[in-house]
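Only one chain comes next, encoded as C-alpha cells, the form predicted on its own.
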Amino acid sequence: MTRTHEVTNQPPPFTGYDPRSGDVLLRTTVAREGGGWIDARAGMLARAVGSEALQSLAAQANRYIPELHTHDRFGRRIDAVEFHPAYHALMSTVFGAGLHALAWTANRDGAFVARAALNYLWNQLEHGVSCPVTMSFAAAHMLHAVPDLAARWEAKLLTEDYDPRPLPVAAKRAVTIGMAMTEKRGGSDLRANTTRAVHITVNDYRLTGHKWFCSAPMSDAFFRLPVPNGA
C-alpha cells in the first residue's frame, strides 16, 4: 500500500461513544415521567447502537438489500425474501431488547416512557427495523379485542426474541408482525384504499383488493387496512 499525506481536517469514525450518557434531556424527562427504572437496559442498548459493530450491521443491512426468491432450485413456488444476515443480528437486538414488548410485559408506571426512550436511542441508528418493532407492538394491542387470536399469538409475540424461520406459529419460539396497507390508488391517502373486507365466519374475512407495498413481507402477519364490506 501506498503511503500517502496525513489527513488533519476530517473528524474520526463517530464510534465508541454512548448517545444516552450525554443527552440529559432525555434521562431527566424519562426519570420525570415515571421510567427511571428502564435506566440500565437503556445504558446497555445506547452503548451498543454507539458501537463499531452495530454500526457496520446497519451499514450492511441498507447496502445489501432484500432479494425475492420466486421458485426454489427445484422449481417450486416459494416466493421467499432473502435478507442480509445482518438484518437479522438487528432484528435479534432489537426484538430481545423488548422495543416491542416492554410497554405490554413490565406491568409497572412509566413503561411506555421506558419504551419510548429505546426506541427513541435505536433510532439514532437504524430505522429499517423499525417497521416491523413497530408493528408488532401495535399487534399486541389489538389482539386484546379477539381473545382466541391472542391465545394463538400473543406469548409468541411479546417475548423478547427473534425467530426468522418460515415455519407455523404453534413451531416458533417468537412472531413478528408486518404491514401492507398502501394501495396504487391511495398511496398514502389511506381514505382512497378499495381493498374490501367480507366477513366470513366469526373471526375471517376475505380480502379482494391490491396492495402494492408490504414492510417486512416475511413477518408471520400483518396488518391490512380494507374497507368494510358495504361501505
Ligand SMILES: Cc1cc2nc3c(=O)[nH]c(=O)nc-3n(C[C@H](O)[C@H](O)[C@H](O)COP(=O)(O)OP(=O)(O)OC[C@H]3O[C@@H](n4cnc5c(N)ncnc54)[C@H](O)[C@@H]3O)c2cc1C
The other form holds:
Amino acid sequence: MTRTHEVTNQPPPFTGYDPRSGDVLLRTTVAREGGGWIDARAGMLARAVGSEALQSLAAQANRYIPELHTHDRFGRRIDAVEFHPAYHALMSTVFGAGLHALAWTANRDGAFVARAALNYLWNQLEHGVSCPVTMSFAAAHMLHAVPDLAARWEAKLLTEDYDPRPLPVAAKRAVTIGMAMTEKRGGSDLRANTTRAVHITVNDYRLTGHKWFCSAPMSDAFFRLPVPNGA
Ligand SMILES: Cc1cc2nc3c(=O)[nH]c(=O)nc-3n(C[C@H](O)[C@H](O)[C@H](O)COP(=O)(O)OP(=O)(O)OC[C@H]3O[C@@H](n4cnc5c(N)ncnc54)[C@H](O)[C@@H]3O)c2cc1C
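Switching forms now, from the form predicted on its own to the form predicted together with the ligand, please provide the structure.
In what comes next, the whole complex appears, and the chain from above leads the way.
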C-alpha cells in the first residue's frame, strides 16, 4: 500500500454498535405496549444488525445482483434466479429470528409490538430481504383462512428456518411466500387489476394477465389478486 497522507476528517466504519441499547424510545415504547418479553431476542438481533459481519453481507448481497437462468446447461427450462450466498445468509438470519412468524406463533399479548421491534431493528441493516420476510408474514394471515392450503403450508411457513432449495413444498423444511399483485394499472389501487382467473377444477384456476412487479421470484408460492371467473 502506498502511503500518501494521514486522513483525519473521515469517520471510521460504523460497525460494532448496538442499535437497540441506546434507543430509549424503542425500548420504553415496546415495554409500554406489552412487548417487553421480546427483549432478549431483540438484543441479539440488534447486535447482529450492528456487526461488521452482517453489514458486510448486506453490502455483498446488494453488490452481486441476482442472475436469471432460464435454462440449465443441458437446455432444460428452469427459470431459476440465482442469488449471492450473502443474500441467503441474510435470509437465514431474518427468518431464523422469526420476523415473518413471531406475531402469529407467540400467542401472547404484545406479539405484533414485538414483531414491530424486530422489524424496526432489521430495517436499519438491509431492505432487500425485508420484502420476502414481510410478504411471508402477511401471507400467513390469508393462508390461515383456507384450511386445506394451511394444512400443507402453514407449519413450514411459520417455522423459524429458511430453506432456499427449489423443491416441492412436501420436500422442504421451510417455505417463503411472495406476492404478485401489482399490474401496470393496479398499484396502490389493486381494484384496477385486470388479470382474470377462470375456474378449471376444484382447486385450480387459469390466470391470464400481466403481473409486472415481483421482487422475490424464488418464493415457494405467490399470492395473486385476479378478477374471479373473468367477471
Ligand atoms: C422495491 C419494490 C418491491 C416491490 N415488490 C413487489 C412484489 O413483490 N409484488 C408486488 O405485487 N408488488 C411489488 N411492488 C409494487 C408495489 O406494491 C407498488 O409499487 C405499489 O403498490 C404502488 O403502486 P405503483 O408503483 O403502481 O404506484 P401508483 O399506485 O401508480 O401510485 C403513484 C403515486 O400516486 C399516489 N397515489 C396512488 N393512489 C392514490 C390515491 N388514491 N390518492 C392519492 N394519491 C395516490 C401514490 O402515493 C404515489 O405517489 C414493489 C415495489 C417496490 C418499490
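Numbering follows the first chain given and starts at 1. This structure is a prediction, so every number in the text was calculated from the model and none was measured. The term rigid core refers to the most C-alpha atoms you can superpose between the two forms while keeping them within 1.5 Å.
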- request: Compare the position of the CA of residue 192 between these two forms after a rigid core fit and state whether the shift reaches 2 Å.
  value: yes
